[in-house]
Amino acid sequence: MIIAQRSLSGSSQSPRSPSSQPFLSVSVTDPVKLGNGVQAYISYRVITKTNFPEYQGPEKIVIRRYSDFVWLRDRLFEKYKGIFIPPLPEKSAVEKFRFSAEFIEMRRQALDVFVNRIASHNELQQSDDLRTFLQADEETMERLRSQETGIFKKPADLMQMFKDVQTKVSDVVLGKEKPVEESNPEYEKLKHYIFELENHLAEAQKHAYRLVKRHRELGQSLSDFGKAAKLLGACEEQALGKAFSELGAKSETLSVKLQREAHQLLMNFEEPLKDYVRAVQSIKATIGERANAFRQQCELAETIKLKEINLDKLMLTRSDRVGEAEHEYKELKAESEEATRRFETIVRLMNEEIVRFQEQKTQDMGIAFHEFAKGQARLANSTADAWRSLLPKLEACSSA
């Protein structure tokens, strides 16, 4: 949960006091499985607390499902060109993982981060769609979702459209499609940075996953060894048997700690890295939108030149189509000016967004790596303490 304020000026007053700063606090909680089979899904309680005057009241609780979050993100992406829309966690394609407790908690945490990033963004927090998402009843949300997807005849159409858009964006960003390109050194530097960042984040996330896996495997091995050592201890007598039994007990205790640390590593280290991989992919989508806007601007400018030439010819020949051509020219010029404004707005917003992204990334990655180091230190200390406590008894056995 994050408390988003419209002003950065501080205040020691309670958020509920009338003179406090405007705030918007959102929590995604209580995941519950509903339905059966392929119709099964997870619902979440979304709790909003705010003193924004445009909201219905100081607190609102609604029930939302994953597709509602998708609806919100799609609406924001369509309306706020140039702004980096926060990414959503991906769906699990594997049925046996879809409803595991760990996957559900990871998704709940990621959805909480998603909606709070929107709520803390100066522009996005004012969105009518966010307000609808946080306040509308379930029937209204279902109707809005169906309106968004009603134009598609079948899911395959949506998937194909997504693939086409994804390919087009990749082609534009990677430079495979080169009808018109923006030649701006700062923009080229930004694109290079984003692609490098994605590669490095993905590599770090891959190794973080391996660390989680290694912790779990070592924990399982210690558990198995502990059981074997305790059985061995039961076969022995006196000091040796007791030493083996205590060795087995310590191994099982450390196994539990390793499994617990593996879960913390997953939630507080691997997941934040994975989230930033998704965030960079969202930035790439905005880069694709900027490329499209630049291309539209250039194409309209070229078309205007042709219209001017045609209009001059018609005026020289005193054609009766001059009036119609002038009208078309004015309309096209207005459209071109609007395309230029749209492109310039995207550029301005992207420049602001990359600064905000860098600041947020520095903070989030600092927390993630701090949690990683703290967890590893905690695990190393508890492991050393556990084995150290056994040394006197084991040494006594070996010297007897």
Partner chain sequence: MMGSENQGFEEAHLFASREEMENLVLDEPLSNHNNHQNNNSYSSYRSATSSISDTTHHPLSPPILATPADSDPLLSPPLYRNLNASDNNSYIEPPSYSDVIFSPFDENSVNEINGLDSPSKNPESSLTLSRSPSSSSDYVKITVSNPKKEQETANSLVPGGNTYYTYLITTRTNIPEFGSSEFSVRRRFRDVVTLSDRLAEAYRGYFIPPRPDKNVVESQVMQKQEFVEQRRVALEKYLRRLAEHPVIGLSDELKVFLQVEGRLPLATSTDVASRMLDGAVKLPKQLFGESTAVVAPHEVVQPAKGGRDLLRLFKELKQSVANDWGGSKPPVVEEDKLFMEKKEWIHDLEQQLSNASQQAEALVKAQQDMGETMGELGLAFIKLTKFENEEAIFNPQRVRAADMKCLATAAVKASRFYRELNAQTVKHLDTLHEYLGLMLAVHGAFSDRSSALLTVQTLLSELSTLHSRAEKLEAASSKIFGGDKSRVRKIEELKETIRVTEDAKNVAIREYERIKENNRCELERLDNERRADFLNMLKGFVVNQVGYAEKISNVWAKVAEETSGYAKDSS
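Could you switch over to the form predicted in complex with the partner chain, since the one displayed so far is the form predicted on its own?
Keep in mind that what follows is only the chain, not its partners or any molecules around it.
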């Protein structure tokens, strides 16, 4: 749970505790399976504690499901273009995995992180949709959710749309081969960086996941080996037999430790890496939005040019359509300014966001690495201790 601080400038303070800072903290807990068969799903309890005046009170508990979170993300993506919307955990493709304890826990954790990132973001935390999400009753939520299906497409789809549109625009509107892209070298560099980064991260995450599997496999084989050693020890006499059975016992102990460490690794290292990948994908979606905004701006700029030419022509010929044309021209001008403003907002926001992103990720990764190293050291120490404790016994056997 992250306690979010509100950015203040004359912000109101809670009347109940006048000295306290404004805060908004959320926790996603208590996953419960509801429904039957194909329709079964997991519901979560979302607990909000806040002193924001816009909220209905200091504490509120609602029940939400995954698609509600998706709704929230989609709304934020629509409204806050330019901001890197925190990523959601994936919908699981594999049916039988959907209700495994591990998957449910990982998802719960990821959803918790998702909401709290929103709650701690200066702008996003003020979103009405967030408030709705955190407070509305279930029926309202369900209604809202079903209205919004299909609007948000996956970032990948968005990128594809962008690319398609891009070609269309360059062919139709401009009649040239040149794609409608910003000629901003720094931005180009950023785009390139983001796309490359995703590849690198995906690979690292793949290996991290494999490493989790390896821990499990090693644990399993140690357990099997331990059992076999015990059985072999049963054939042997006294001291040697004991030695084997102690070895077997230690093996089995270590097997348990390995399974535990595998779980830790999954939650504290592999999941953060996956989260990193998702964050980068979210940035790609924002890049798509920026491209859209840029395209719109360009389109409008072009259209205005044409309209200007037309208007001048009309004025020269003293046509009676001048008034109409002037009116259209003014409208277009307003639209164009609007489009420019939108685009520039996105650019500004992105510049802020990228700084925050880099800082946040260094922080997140630092923690993940720390946990990883701690876990590995802990495992290795247990291993050394367990085996070491056998040595005096083995010595005793040989001198017996």
